[in-house]
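Just the one chain here, the form predicted alone, laid out as structure tokens.
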Amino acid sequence: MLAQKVTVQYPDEKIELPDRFHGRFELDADKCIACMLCANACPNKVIQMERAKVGKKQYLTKYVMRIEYCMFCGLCVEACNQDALHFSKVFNMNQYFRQKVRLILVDRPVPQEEEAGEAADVKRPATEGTAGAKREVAAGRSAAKEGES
């Protein structure tokens, strides 16, 4: 109460925000597994997600937040078990038109099954190669044991 008042000249000077500040949302789409835990945790149903299943894997295709209804409570960030959704320190989110208030974090097409299959094919030879090498070593050991007997 006896301390001197401090005024920050905003555009020229910026105050340092705390680490736990609830600003604009950021989503790391590569980490997101489209489990919908964040959408289910939101009390106002702000989060709209679309996902597609290609093979055995789910892909996030669209992630939209209706910020005009958001309370910035952080329940969606806490519910994310992959740490894909988090707050940033951006607080200036004002818009002149209501249509631009919605925050579109991800909007991408569904990946083709061929691309997903190619990625799986690339992984298979490496595992088959190591399994084949293990079989050869095991066969060599059994042949050596037979030779000793």
Given for the second form:
Amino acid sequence: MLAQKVTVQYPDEKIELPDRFHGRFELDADKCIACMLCANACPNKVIQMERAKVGKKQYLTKYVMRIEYCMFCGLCVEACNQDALHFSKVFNMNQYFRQKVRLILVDRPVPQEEEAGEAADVKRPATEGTAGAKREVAAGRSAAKEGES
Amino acid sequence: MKTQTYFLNLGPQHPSTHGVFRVILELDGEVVVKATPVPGYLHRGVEKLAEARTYTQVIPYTDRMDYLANMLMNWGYVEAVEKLLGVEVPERAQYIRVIVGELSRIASHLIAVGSYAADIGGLTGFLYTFRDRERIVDLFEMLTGSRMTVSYFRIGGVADDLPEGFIPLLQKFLADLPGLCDEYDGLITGNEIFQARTKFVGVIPPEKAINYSLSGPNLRASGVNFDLRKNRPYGVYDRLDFEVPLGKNGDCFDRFVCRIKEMRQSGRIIQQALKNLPEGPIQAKVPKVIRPPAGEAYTEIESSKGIFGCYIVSDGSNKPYRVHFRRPSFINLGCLAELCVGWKVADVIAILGSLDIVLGEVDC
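What about the form predicted in complex with its partner chain, after the form predicted alone?
Complete assembly follows, chain above in first position.
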């Protein structure tokens, strides 16, 4: 009866989660080559992907996870051989509306640089800068969502 | 005096049925005349779903059958695919499988013991076993990232090696385990009311247990010495030293006590496996796309509830043609109708609890 408490006061205190914890997914869009390995590894067809060809490479334009069907088995993360898809430690994914549950990890337009041609090396840093800014906006949006929940 | 029988609906939403399970009781006063079990409320069609998934993609679905002993469910399925493929699993993976499998068995028995105490009316026992099960679940979380739906086994090995800090925590738990079992024995098993409620209630004689094809602790409590880990060793169980605890009377009390004794033995098995854990690969060389040759395979393992069998038919494609799971909970439930007759309503709860069913597995 005088033993130590085994529970913690949850919202104030949190138990530290292990590194392998299966939380919400994170995608490193720069590393992703849109190879569809993760989408094909999924037992429930959770991952929906749109891609476009930019130069010789596949360019990921949209990466949506129908997280309401996800079993968090980790087969997609295991399938990724570019080390792009990860689990985070965020487990608070509940939403008030079903439409908001869907996890949009990447939603971006095709970069315009292919019109300028591959030789335009001077322009490239600038376009990359805008792409980076867009990603920041997307990250901010997801952060805002987190705050909502 | 002439009395009329009446019907009492037990479940499907009832805490003592351990899930969504319904028993229609025909009662004469308080005595059961006839009991009709109605399973099927948790049917998801796992076997059918498996036909539309690749061999690896079925693994997460097996977690969800006996969700209290998920590692063992993984094992049963993976073993069958390995038999189809003819893959040799590396030593280290074999030992890791034994470690996590036995941990799963302990976790499952902890729930069985605790929830049985709660069924009989002592909620304290329930809290004690759940406190200790938490430590196993935390270990699984550390190892696999998930607490219950682990999906840890892979065809030809396991998903990941043991993380840093796993073995010290596990050893600490194993060191505490005998003491914890003593605590349950003192708190629940030794309780006079508990014994009065369970001793000589729902007796299954050994012949009847065999005829009903019972397996696991339910069979061994009747005094039948049959444990697949001993009788038909798979994996590396033939190299491990452990005893098979048996009961005498085959009543609810024996079934309960058998589980506590098995936990102690599982602790011993894990200790030996940890001592002999070799270095080396954790995954056999398996092609990326698994296409077993056309044919069929059936394997059985000793799960926490009894014999878990998996039958797979392959047509040579990357998806199984047919999968069937022999779920011990479902088959152990077969004797319930006969077992309940003549007992009072409160004893029905005691009998059902002592069989230790998991509805995810019963309905599959």
